[in-house]
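The chain below stands alone and is given in structure tokens; this is the form predicted on its own.
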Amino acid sequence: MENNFYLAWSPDSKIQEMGSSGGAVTSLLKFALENKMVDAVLAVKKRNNSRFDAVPALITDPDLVHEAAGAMHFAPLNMVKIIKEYLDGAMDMRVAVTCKPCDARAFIELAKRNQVHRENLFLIGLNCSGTFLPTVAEQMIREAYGENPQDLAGEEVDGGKLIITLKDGSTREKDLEELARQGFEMRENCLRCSYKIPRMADIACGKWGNKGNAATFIEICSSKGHEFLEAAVQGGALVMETATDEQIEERKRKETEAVENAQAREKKELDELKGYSSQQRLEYWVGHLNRCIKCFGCRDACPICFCKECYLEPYRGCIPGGETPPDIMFQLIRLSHVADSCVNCGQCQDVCPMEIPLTRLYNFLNREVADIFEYEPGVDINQPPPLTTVTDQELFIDPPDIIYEDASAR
């Protein structure tokens, strides 16, 4: 393999039928388990055969991989937390993980902090145009599409539309902007996310560029990704062909369009907040944060939080216990802990029972930190976190001459 861009599909007709875009990911996971390249696969599967009820599944039997086949846009699960909390960061276990861009970024960020063992992870990145909360999605299918949610067989986001496929094979489509006007919008963090193709993973897989073929467009992003794909092809588990220039350009066009839309959304949010005076901004956030009931849901859902003894616990003495809403320092300490590492996954806001727009606050500060330190969380594993390093300028090595125009300024 000399190229980085391929179209791939499974030679197994049953896997093709069960999986998405030719079943390449399902076939690769099955092959990796069969050939002991990994000890387990962590993926998402439907529970009770419902597309609105997804659960993470740790699979060790190759014959059960098909249970996690197919794409799901209504399953914004936290794959990173499972590896960190329940599999000891994959320190002693080789795991293949299917992950969205925000998941992949969180893995990279945690690897820098020695919370997960990157060498034991095979990250299969899945292109992501955004996800819906399952409760919103189920209501949307019923009210906006006029269909029984249990008749849903699949869905995809393409060209600014949400296209659903029903069990009888028919399709329906709605414009995303129109759905948003009806109150059925994607998760807020997804709308501002500029990472649609997870190049920080070992391979990035998706439909963009396949030109309607029953195949997965794969970009190889690491030597590990190259190794796994080459072994799968040689072992007869995958059929691959080099992507054409036209297919590569089509993929690039769709990515560019999606990223530009996300950046416009983010800019609109940031400009709105920056347009407030300091007092207005304080009132805005205090008004939201005063709804906090200190349930610790945001902390517990965050994939980046990893302090063994959280400073926010009442016994630590910083935040008084029994007060609702808690002292404003409760949220400010949370904010400071993730200011340089938030990957905009939205898990904190998803679980907040008081519907506080936490990701908007975290993203606002994260953008400020990113500009100051020229650091983007979870993108480059070789770039250390900013608050653990200093620059030559900070050490005053060869500082520039300072010319004071006014002696009183000294």
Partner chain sequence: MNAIEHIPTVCPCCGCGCGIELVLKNGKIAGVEPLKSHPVCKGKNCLKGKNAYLYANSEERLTTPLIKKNGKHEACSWDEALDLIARRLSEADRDAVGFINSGKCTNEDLYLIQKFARIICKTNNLDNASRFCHSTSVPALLSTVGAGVMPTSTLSIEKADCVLIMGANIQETYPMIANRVLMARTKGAKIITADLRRTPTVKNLTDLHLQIHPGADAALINGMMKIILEQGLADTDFIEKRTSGFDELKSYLDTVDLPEIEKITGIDVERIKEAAVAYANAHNACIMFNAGIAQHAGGVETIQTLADMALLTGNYGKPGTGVNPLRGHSNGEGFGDMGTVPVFYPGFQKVNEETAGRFEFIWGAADLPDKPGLTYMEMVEKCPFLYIMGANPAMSAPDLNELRKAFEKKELVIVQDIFMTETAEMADVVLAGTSGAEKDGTQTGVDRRVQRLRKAMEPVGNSLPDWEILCRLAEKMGAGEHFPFKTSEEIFEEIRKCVPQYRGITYERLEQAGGVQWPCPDEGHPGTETMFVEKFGTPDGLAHFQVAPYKAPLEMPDDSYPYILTTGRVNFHFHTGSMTRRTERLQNEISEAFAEISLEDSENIGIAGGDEIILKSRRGEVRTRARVTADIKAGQVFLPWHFPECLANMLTGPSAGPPSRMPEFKFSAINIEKVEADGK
Second form
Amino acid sequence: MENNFYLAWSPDSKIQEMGSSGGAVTSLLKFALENKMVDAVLAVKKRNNSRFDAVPALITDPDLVHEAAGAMHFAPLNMVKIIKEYLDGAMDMRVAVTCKPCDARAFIELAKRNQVHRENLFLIGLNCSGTFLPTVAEQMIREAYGENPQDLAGEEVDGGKLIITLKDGSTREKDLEELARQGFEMRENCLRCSYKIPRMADIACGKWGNKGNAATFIEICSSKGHEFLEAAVQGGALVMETATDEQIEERKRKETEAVENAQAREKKELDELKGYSSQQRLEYWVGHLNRCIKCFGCRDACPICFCKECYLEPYRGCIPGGETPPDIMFQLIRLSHVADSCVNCGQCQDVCPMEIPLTRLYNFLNREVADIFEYEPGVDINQPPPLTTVTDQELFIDPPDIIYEDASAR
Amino acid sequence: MSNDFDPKILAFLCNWCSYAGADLAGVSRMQYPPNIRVIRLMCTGRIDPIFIINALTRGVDGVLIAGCHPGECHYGKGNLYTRRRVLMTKKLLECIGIEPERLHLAWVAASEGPKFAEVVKEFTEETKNLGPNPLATLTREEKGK
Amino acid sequence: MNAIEHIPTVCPCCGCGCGIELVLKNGKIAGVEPLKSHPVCKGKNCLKGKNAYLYANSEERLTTPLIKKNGKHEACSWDEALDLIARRLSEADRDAVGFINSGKCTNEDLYLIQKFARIICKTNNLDNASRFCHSTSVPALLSTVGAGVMPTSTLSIEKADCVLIMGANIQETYPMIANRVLMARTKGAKIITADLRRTPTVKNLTDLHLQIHPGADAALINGMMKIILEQGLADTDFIEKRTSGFDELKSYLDTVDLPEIEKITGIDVERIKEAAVAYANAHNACIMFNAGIAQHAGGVETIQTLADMALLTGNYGKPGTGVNPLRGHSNGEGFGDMGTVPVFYPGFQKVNEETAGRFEFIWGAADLPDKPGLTYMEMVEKCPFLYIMGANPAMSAPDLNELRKAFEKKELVIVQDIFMTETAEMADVVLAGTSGAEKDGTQTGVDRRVQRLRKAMEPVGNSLPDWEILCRLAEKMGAGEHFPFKTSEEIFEEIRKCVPQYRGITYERLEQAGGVQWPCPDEGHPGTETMFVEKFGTPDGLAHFQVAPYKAPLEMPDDSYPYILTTGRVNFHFHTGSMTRRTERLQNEISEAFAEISLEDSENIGIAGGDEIILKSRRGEVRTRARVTADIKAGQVFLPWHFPECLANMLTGPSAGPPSRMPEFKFSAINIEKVEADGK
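Since we've got the form predicted on its own here, give me the form predicted in complex with its partner chain too.
So here's everything in the complex, that chain up top.
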């Protein structure tokens, strides 16, 4: 396997039907389990056959892998938390995880901090054009599309449109902007996310570039990815064909379009925030943060937060217990702790009962920090976190307000 | 702004360089504004950004950190961490809506008595011009209303 | 190999009914996550919800039945305990037994306890702590709109363009309802809050705060109605088509004097006008209220004025409108539906000969009681035998000194609970029940939402689900044929037969997150989001205006007891704290009681924040720490009632007469004393 770009599908017609785009991922997972290349698979399963109700599934039986088939845009789960919190960071088991780019980035960040064992994880990255919250999506299908949410069989984002497939095979499509005008938007973090293809995982899988064929376009991103795919092909579980230049171009084109949209949206948002005066910005944030009811949802959901003895707990003596809203340091400690490593996964804002736009704040700071330190969270496992790393060159850089030799104060 | 505003400034000084430098300024009878309250640490690398942010939420008008010059830290690279953290903290303050100029990092060696006085004078002037800490005013209003 | 399972169920705390997922690792509860697909909570939980059911694994769990021998509780077998109870209850006179139950139990548990009381003990002596919170709401709303339930759905609150919050601190006590109010506000709704304190709800969610004098709410609303009529803002079309009794109300409102209202409420007439006009001008105006309104002697009148004002402006029968009581317990609506009250059989069928006859037929029983039974405090006073399931009167009832004396004289006190609560300490027999994580069942949240509870772990020790205990006891008392149930689903099937509002609901339909809202008359019916769209629940289908003048509280402050005490809840604890005070994260936040005292009073008395003080009333006294704040007015004191070391209800006391018999928790006269340095 010399190239990195392939189209892949399962030779098994049953799996082809159940999975998305030829069932390549399903087949690969099944093969990996059967041949003990991993101890378990962590994927997403529908509950009660609903496309809005997803639950993480830890699968150890290869014959049950097909239950987790299909990409779900209306059920963005917190995959990283399962590994980090409930499975001891994959310390004593090898797990294959299907993950969105933000999940993959969070795994990389945690791996840098020794909170998950990267060697034990086989990350199957899934391309992502954005997700909707399940309750928003259900209402959207009902009100904007005029269809019964129970009839939903599939959904796809393509070229600025949301295309839904109903159980009878028919499709409906609507412009994302039109939906936004009606009050139905993707999660805020998705709108500004430039990571549509998870190249930081072991393989990146998706539909872009498959030119409508029932096949998954796979980009191999690591030697572990090579290893697994090679084995699967040898074992007859996967058919792979080198991607043509046309297909690669198509994929690139779609990615570029989506990334440009996201970057434009992010720029608009950041410009707006930067356009406020200092006092306006303070009142804006304090006004939002004062609604906090100290549910700890943000901290519990954040894939990056991992301290066993958290600063925010009252017994630490930092944030007095029993106050609603808690001292503003609660929010500012969270902010300063994730400043360099926020991967814009949006889980914090999803769980906030008081609808505080947390990702807006964390992303705002993270973009500034990323710029100063030339650090992108969650992309390169060999890039050390900026606030706990110093280089020898810095011993020879004198000014207190820069760390790079060849740049003026940023 | 009519400046009878007297800013309160918290100064973190490292034991080996800046604190000694401040001492030198003192015994040399150098005049500098009395607005600083000093906390001595063994190294500025001990400063968690939270200390800075906490001070500013408690009502302090400015935070001054003075450490050894790069390459001269008693512990090797402590001050390099400080520099990075201050860069981040300034951005955090700016994002939140507190003027990043309220945080200032300077390198002051043990022999640099005059420099210490100068740094304090300049920073006090700057903080005076910025005015009272807006976050403290906001929180005070909330509690008293 | 590790196994991870996610069990969707419902939070056991407040009535919002938020979906949660219990995460099981290798069969044990390892964590709690919000349920992302749940329509009410939308994947969000408050701190109580995030720690739901963790108390189920507390070491303090009752793991075996206990019998008190020589003043000490000793472990025994189920047979021993139940045999003893069966024997004693069989000897009891009709109506000598009182059944105090709880909105913490499932519908199945509650259905069985009322069946037990009625078939075996032949009594309607059934009541629970809703006597202490919504016993005023029910008669008030029955007399006006014919049903004491929340007419809108939680989700529809967002559609309101004006929300009036009366006597409720929703940001701390019903966070997901606060979320909906927040969403409404983001869309431009005006939020008006009437509360004597400046709570977080006032500071963060409110546009117009009416800092009203405690207990004066009926005066406020009558004043607002007068202004609405004067300004010509009443919905005459609605009044004509859907109501009766308007003329009497109008005559009464003509006599209302606004300067007098200003004096009673302590609010400027201009502000009252602003509120009235905003409410009346809205397309969909929503009123929500809770204990701050209901727990007064004049609660019935106040709630009637709220209903009157909604009817006056046509704010009923549309999503996001109505007068919405917020029920405290997770199954606070369900207990009413199950008829565990002295005046209704299941399904709100009034206790009388006809209903008794109907149930004799349904249940195949004979001689069912057809006269209304005793209420909570009446049972505490008069019934020599008490069967208490999931309730904690030793903390939640008023006038606790009297209650303790009464308990000492009882023939037999049976307490069925999951912890050794303050009430269980006083019991002769203690039966170990299971939490909602150890049994299947259903519970019904504030907006009539019936939801499934799912079993996530095996009963701890030798504990049993409430419904199973009742079945076993019934068997021992010779009535096993009426209690043949092996699963909670079997019980639910019978509930469907008796409670017309539940007829169309099945366990299968309850598989979907968010359950089904009753009334649901048949299996094809999707459930009812908004009530009273066509008709009201009254016999003639019309709403009836009631003339409800302001009634002063029962115990006004005087020279010996010059301060007004009001009680309430805080964000981090739930009710008597039996669950939350055994949950580490919540207990870490607040573990000690406190009393909110105003800045002026603290200066006058000479106390600072953190000082120990004694609060005294005619009935008792408590010691606590002062929390000095600008958020409460001079002359008023706020005390949360979660803490057994500082029992707010030692101080509270007088109760209203029929029909509510509501104790006036929110208004007692007290005195504050400083504790000197030497502890005196």
